[in-house]
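The chain below stands alone, shown as structure tokens; this is the form predicted on its own.
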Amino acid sequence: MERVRLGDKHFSLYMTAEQIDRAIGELADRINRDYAGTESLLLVGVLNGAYMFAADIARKINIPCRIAFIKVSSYDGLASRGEIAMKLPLCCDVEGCDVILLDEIVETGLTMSWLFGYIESMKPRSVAAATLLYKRCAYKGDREIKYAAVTMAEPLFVVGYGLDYNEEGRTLKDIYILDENGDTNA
């Protein structure tokens, strides 16, 4: 099986660029659907994690939208800290618009709690969210995550594809697991 080394941990292939890639397009297929006529579709990235996620996914919606980002935290290293820090606002008008929210990852729902109510005060027509990868497992927030490209069974560490392990990891074209004893001494 396939291991990277990120610092002094180990992690294996979870998702091929293939596999991601078909995902994202099944995703896309769905919101084309959902939002057939739409005139004001604006999508918003979280960055840093979504960059990859954002870029590929509007390459594959169909229809008439913007882009724009936005860049909240809540981790550091494996854990959340349990708060949001505003890095970078967003800077362009959501009145009235359709929002989708992309996250290249959603786990316990702090930060898309956050982003919807921050959304929300700008008095967009609708917002929902987007994740490549949602673990329903561990998630605890109160938004319905409407778009999940791929729904984790276990509450897996993940790296690449913009997933970062300490700012590591993120501009690998496939998904990596922890190895369970992820350290380099194993």
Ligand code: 5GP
Contents of the next structure:
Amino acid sequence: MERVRLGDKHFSLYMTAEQIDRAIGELADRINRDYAGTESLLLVGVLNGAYMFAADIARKINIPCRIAFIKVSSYDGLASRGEIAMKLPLCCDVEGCDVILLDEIVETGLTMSWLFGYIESMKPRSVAAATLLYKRCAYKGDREIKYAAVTMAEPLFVVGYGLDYNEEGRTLKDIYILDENGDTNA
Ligand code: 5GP
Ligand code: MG
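Moving on from the form predicted on its own, kindly provide the form predicted together with this ligand as a structure.
In what comes next, the whole complex appears, and the chain from above leads the way.
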């Protein structure tokens, strides 16, 4: 599909499932190299958006690890509300673990900064961030986003592959970008 319509907006194809798969494969290769020999790797996926990314990258990471999920939200429609709400806490042992936070997209960095603080309070051995999409020009955080598969040239709004527009579009296998003139009645 080249274009999709969700609610009152039009979106155009940005990344195909094959391109996503390749980008995640390259990211997993780096993690496999950097964490080789690690005995306490813990992947933490950020629900809801990262459910596909977490499942796909976890299957390409060949180091024994655990996976757990936390649910937070900051977005409303097309923009961040600027504050984090925790919807589901992390229910697993973190102390002494090498944690990799998995989010499908990093924009301002508010979510990742909050998650770093939350995880660090649980005494892990290390914490790193991995994301499929990185809107580096919108990033205001002070934490390194060490593993970013794709850096977006412009901080445009995207949907699909876990990413929603008002809860629509999450299950699409490809990623779509908001049309410049995306209103259906424009
Ligand atoms: P940040 O806290 O870095 O500003 O934003 C992180 C979260 O906002 C992401 O995990 C995602 O849920 C949401 N988000 C950021 N940019 C986009 C976007 O382009 N599309 C969608 N659907 N969600 C986004
Ligand atoms: Mg997310």
